[in-house]
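Below sits a lone chain in structure tokens, taken as the form predicted on its own.
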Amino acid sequence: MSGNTEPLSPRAKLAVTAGRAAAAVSRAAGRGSGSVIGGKVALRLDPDLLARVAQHLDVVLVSATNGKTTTTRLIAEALRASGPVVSNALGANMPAGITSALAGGSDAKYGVIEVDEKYLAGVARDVTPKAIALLNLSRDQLDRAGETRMLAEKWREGLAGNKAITIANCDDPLIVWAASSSPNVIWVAAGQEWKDDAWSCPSCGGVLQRPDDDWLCADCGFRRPAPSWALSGDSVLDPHGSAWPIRLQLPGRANKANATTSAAVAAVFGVPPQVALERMYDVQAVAGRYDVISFQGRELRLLLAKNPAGWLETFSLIEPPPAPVILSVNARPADGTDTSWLWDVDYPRLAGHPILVIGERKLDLAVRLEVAGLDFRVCETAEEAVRQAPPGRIEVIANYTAFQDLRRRVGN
């Protein structure tokens, strides 16, 4: 945590300089922001650099299957009310990207860091965070991240004895199981729309009971803890029972949940809920998510959905029929190469929408939509899909690399 302002060693300074140079070369070559390659070069020269560049910061780590990039951005905006913030705002959330981001924050007071689920325990060990925010766990990239219960157990082991304050979603049994080993937990009732990965008790394997918004295991007694903070309609309820209105430009219930957790995190750092929530209103889009752009004379809204839970939340955001929808799915390593998750998505919710299908795995998606009994058209390119779409703003839903491909294609 903050307080240690020991200057960087010559080796660490050399590593930071080399990393910045590598990042600059990458950007000049048109290969992205360069943050990942810059961090890899820097860590190769100084394997302890992540700990060194975080030593002067009050750090909050944010991890989840869905919503971590947006929540990181909301927390960063809230904490800027109290001092300068450094953050990996573009989502480079593995150790190399995190190191690269923090190396640019020598004058910052706070570090607000999104962390890939697989790396949470290791990053928490290196940066000694003041707070850790845990939002949700559901199936995602099973070929890379593994089964959700195994991931929750790794978190549980990694958080045991960690002195950070853990801000955790009490509505997700997997999150509660993971966070329960932490000695200091603030529970937030942020909700859980997707429940299909949390019907069995993570503690004993029994079947969870779910009366109303509660959940419990009749076999071992593991149950939902009482929250200190809660999302209630369009307001955040703080530990004193006061209601603070949520006013966001970001759409949907999931982002209200993200704002609720962010307000709880901000309070740990001394930022009052009213101030934190007011600052969150300034966030209009996050790394292209929710952007409305013009392409071929049409308006397109770009929405990211990477797994069944994310698609479920995204379906609640789109305009009702007959709004046209373009769906795009890839299966590159960054997405996870296993597309079996498509069968868990509730695509019948798109009934009535004109649907255009693109992406490298458009035929996999087409088979899934055919089984769902939906009308759709397969297109070769985004341009063809836009031309084929009937009038109205087009809702574009894409998984990770398909989303990035579309952003580049439409010049955003």
Second form
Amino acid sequence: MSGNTEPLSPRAKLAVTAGRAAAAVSRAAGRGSGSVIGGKVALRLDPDLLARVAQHLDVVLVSATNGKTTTTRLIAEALRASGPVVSNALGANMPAGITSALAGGSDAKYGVIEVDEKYLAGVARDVTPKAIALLNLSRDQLDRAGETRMLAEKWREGLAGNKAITIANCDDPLIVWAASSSPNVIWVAAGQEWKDDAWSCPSCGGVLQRPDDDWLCADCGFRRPAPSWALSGDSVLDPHGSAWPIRLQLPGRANKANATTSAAVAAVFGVPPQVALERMYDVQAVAGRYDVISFQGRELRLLLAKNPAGWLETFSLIEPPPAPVILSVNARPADGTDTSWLWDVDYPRLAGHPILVIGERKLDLAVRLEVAGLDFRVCETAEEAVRQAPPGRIEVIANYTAFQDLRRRVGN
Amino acid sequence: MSESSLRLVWIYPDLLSTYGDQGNALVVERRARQRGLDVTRLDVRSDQPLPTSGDIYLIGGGEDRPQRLAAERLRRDGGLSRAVADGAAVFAVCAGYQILGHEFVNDLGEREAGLGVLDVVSTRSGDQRCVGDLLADIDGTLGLPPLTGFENHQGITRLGAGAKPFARVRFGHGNGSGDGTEGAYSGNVFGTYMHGPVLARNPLIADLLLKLALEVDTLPPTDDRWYEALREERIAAATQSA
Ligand SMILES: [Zn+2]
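Structure of the form predicted in complex with its partner chain, given the form predicted on its own:
In what comes next, the whole complex appears, and the chain from above leads the way.
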């Protein structure tokens, strides 16, 4: 698709212009970045617009339950080594937001696009991507999204016959199930800390055996494919067996996994691992995540965790005790209105940390921590929690809308 | 109780643990330990035989395919029916509740046999999914405060003469059969549509299971202020959303 410089049709141009105008109005009215509203107006005028605005780009799509925003950012940084990039860096990851982001990149060579899990199959059909990166699938906002395995099944059907090169995590059985319908897969051993959505064989329903880092189904033979890329400790192993050390500013094992996948994607676009990784080191924070800010004379690190797998990865990257921890949980529609997932989070791992609890569902969290036998204190506001926290940099872990509330509150 | 240690069996976490169902096991375990009881928790995967000597069995919720697989494996295993015959206490949630009955509708749209340890039959509602906070009055003979929970299901369950309604709905849907009932029980076997960690909002149901297992009428008190604060908040939420 690259080099195809066929101009937009008048109708598509009009749609883009109308979309930009709507976005400007939305911004002026103080309704966020305006990218989603702009995209919605544009799509209403021309339903083929997404395909058209992507036509001149080499596109990579990124989808997952966790890490898609960060990985999109890392891939975008890596590909900038080789040409201008347009990306939905603000995380507007449904078709309208994607259209709006791409429409702003008429000079770009590459489109690096985060896609909401539910829309992946459709977007993959519309934009004819060169590559698709699939990181992980686990339970998330279940009262909205439905069953995780059903999502894997939809991906599997949607990707069957897609000519894109799929870069997929061979350590996640649901990802392997989803990706293996794709004719052209590069497997990456990116690891999987959260395993509770993958005990049941996605193919036949048998119980998966999981010796060490391997996994297989004894009933039907579905098993972990051999990877050509791998995260090994603090290094990326490339297909030639070379090890490239990872020196990210972003913390945690999960981000090393994201960097490994990003390096594999960059290689598909001709950017060698060393160059790709070097560029990823510039990333300090992604949409406020991992940002260290100063508030009421204290240092706070803001961490987003939206689902049990995300909380688990976050617990593994925080400072050890006695670092104080503030936990904040809401249950608005964007979070999922059901808090049952709190019981899937391994809170006992916070033993030894001073714990302060805030957010709209602080009482659900209080009962969860009480049953875990942890000491904690419930506070009414972020300000009170920060005042009550013992000395040291405070790790603040919040789910989606609680995280947005906090960013506003602390002026980030 | 069969041994010196209370045996708490969590059935098939690999299939029926979609909505924080582990919470029920954690609450029962915690409240037993707070009373100084020694607890052995057995998490039994669906490729393992179910022990028949448990004192309390918990079975959770799950999506349609795992529910069918769980029913197939539990029927083949036979252990839960034997444990029920021996007087074990059973508490089941959503998909698990349907499995305890005579039959339910599986992921293929077919009637699937359950274990028949509760005299109920489940079908699936064609139209709406019941989602949200529920408030219901638990059967008076059980001596429990109102049931508060979150429901998220499409099932309809009808009770036979051998099962009593666990509760009467004030706000919410419950069994969805139009008679205002929620859940069912018979002897020491309980089923509810309140999904996931329902015992976290209703710790006295966990205590009831402990009393049935221990064959005692009372338990030493516990400090329940966080449970009570949560109950108050969620009961208000159920009342307001209706
Ligand atoms: Zn299998």
